[in-house]
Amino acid sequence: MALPIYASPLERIWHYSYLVICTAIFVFLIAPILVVIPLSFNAEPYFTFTEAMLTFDPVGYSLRWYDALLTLGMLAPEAARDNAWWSDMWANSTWVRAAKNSIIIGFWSTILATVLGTLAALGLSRPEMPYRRVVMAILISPMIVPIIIIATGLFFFYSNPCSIMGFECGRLTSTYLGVILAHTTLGIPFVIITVTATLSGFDQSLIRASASLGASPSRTFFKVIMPLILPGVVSGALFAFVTSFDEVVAVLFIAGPDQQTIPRQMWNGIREAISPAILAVATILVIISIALLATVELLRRRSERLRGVTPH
């Protein structure tokens, strides 16, 4: 925004001293992001810029490190790329098999914590709700509790969930249920407040005149108050299935070996054999965060239309 004409040099030493401060703030949060992106396409085994990244010289980039995302564990990844090797690379890519497990597990913890977050949400947005401030603060409490405690807590309890009643049953630890679950207990907070942020300008007496109108509980919830929830509902789920799909500690606590995700798997990757190849993956994980902020705010966006509030 440009500076009036009546502004004193004071005011304008402090608008550009603003503008510096702030542009200073934004390199030092998105250059660590920013600088995976051309590292990935080392053509080295490097996690520098060579002299000839420095000098674009194409020699020294590559597309090899997101080839050995499909290569790593197959069982002939010099085979001509037919069927076959396609085959092979579903079925035993390292890389892959942790993409499906983190796809399935974020698949279906996201439609858990969007179901259980929005009808939490609902309950507490009655202004009947009895200890409204407690009950949330409980169901939010995954947000601030630091995530090694709920881990290691997590993992006690599924270790043997029928310990608390006293017998003996089968464990969720090395299960995807486990892990799914665990999943779930993390994403609900963030639908609950998106959820709660949307009821906030809702109008209780649409409600109402459904009732009058004859309207069932179930087809008012359908036909007045989904529509107007549902850009809420909608960003809850994305953050919900971001935190599923980013999660790496709960995973080190209760997964097996047979449910590996990609935060696991790099995270194997540093400890065991340092390879550019999780720069390939940081850099997919980046477009898909800012695709997926894109759609949150494009839905900001529309919930602030629907509620007649003028979106900035």
Second form
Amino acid sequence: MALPIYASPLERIWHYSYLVICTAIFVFLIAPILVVIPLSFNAEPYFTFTEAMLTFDPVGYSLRWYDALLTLGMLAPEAARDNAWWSDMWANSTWVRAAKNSIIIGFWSTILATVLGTLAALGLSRPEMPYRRVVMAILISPMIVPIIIIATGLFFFYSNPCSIMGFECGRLTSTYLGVILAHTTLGIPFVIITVTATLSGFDQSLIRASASLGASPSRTFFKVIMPLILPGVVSGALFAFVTSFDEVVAVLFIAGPDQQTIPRQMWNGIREAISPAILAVATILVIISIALLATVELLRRRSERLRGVTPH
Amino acid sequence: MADVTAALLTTADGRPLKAALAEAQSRARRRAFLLVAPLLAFVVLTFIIPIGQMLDRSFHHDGFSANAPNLVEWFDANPEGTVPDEAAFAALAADMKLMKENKTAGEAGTRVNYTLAETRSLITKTARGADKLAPPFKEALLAIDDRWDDPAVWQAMRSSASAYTADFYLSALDMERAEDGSIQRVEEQGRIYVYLFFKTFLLSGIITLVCLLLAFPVAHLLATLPMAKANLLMILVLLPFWTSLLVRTTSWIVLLQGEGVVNDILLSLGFIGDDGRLKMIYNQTGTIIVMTHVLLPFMILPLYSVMRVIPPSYARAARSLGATSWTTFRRIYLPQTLPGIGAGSLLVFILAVGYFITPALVGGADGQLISNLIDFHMRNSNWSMAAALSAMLLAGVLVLYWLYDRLIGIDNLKLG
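Now show the form predicted in complex with its partner chain, given that the preceding structure was the form predicted alone.
Below, the chain from earlier opens the complete complex, with every other chain and molecule after it.
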């Protein structure tokens, strides 16, 4: 983005103000995410920087809100921190339980979405696939349809006791299975998009080469296709996990008190009694998302290298 | 010519080549479809059917028609506008007894209440005393409540007597049925839905425009910088994309609230006084700021992918032919970015129209969108109304989605 040699003075002024504008927009994008990190170490129950924090006085900083995350909901938070305290925390702390639920639900919905989505993406990227456009539109639609409509539909659907071919399986509201199925549906579009994008650079003749050398279709899949599309599959899986990990509306409508997830607790926290403990959760989540983003970036570069697309 | 048809091409094992090829092709088609089939079945079962059933509630409600068989019969036999005679009141009394027996007065009343307010209490009250009803029924019913003589009540029951109804859609368009069955707009202060739909579209439009204005320079910068630098800056765009929505909303509350960071900075810089703290959250402004932040990456990414492949030589050619930099931008660069502008704007608009979480948390009283009203009706068990509003919102979103597929193609949707 160098300035051309023939630029007039006016163009020079515009060029530098343009850079200032871009910087301001980057600040707008990133500042709200970073501002919660120092504030979560606030020693006072305020949402703004105190005098002590601005002068970097250690008195102004503390880990009290991280501690509050652990102790909220415990039977005996004031007890000595021995084994009994830790097992109490592990079993009863509201946020720890929410984290466990988020991980269980996120894990299973990611597995389901990734397996089903990858298979479907393989089919969709074959040139012979019939009704490709319509099927693709249907499979991507959970990303487009407003979440409130999906949640409302699932609420009614799950409220009726279901019976599949005479097999009674009871109501799905307030069950893990219900939430997992809902989150799988929401994660599927992301898996489809990332895996089909990876497959678009996939050389189909490799499959024929493998077959002509005598490999069975399953051997071809695991030895030829899978290693090449793995980066796309893993990014898709991470997208699906983040979708589930961040989802609150479906949980609001169909989960019971036993399936409260981290976003659901945050929702409560923001709507009812906002305490700086929320900022501690937010900080942990920001760190997780930085880690996930780094993973996806590395995978993307690996995928581009494998496909022979050099980014430089 | 005859020789060609005679020498039919065959495969090695003697089958006609045409048939063998057709068979191989249909086998390949079947295989491709079989790979997609499990997911398609899953999505139909956990997504299409639930939404379909929900939409069914928007025009199907048999709460009254199933529980008042005698009245349904009388309405069928007598055309609209017939003054209720003794037979009608007898049917009413019989149905009231039925409702008391089956404890369905509440359900039936709820349906009629959708059409005419305060009829639920009338029906439940009458059903409670239904045992004592004796001929002549008209006098007996009027003794319980003289509203039974009101033509509006009978009109409401008539329109409730069919399990299928457009009444919920009428309400969602701020319309109602008059006593004579004609359709009219509701009173001025009762008109909320059309206004809210309009506001939702207007706010989404504003957010899309702001996103476009902010995304354009950033995407241009990313597209023209060397790849290594661009990748580094790209992380600043992708990090918000990967950060939890609730985290971002929390951060904005911390930044924008009355005692928040932005107000404190403005105060210490002397721009505002302590009593002049800006109100930037829990209102429409808050909704616009936070939604712009949330949706901005969805605008930057498509713009970036289009701008990256625009060859810089066109702009140079224009300059060398004497165009000013503004003319070059307007006539050469901008037209080439139109596909990106279209893709980003449509995507952001589609996502904004159905937004729920952000307005619910930071929208306050005047920053609520149509999704929040659907949620409100759901929480008040006003399910048919929620379904009708959902159907209208869904129809709008699907039209935009179809447009997106036509203009840009879903295949071109990229994430990061």
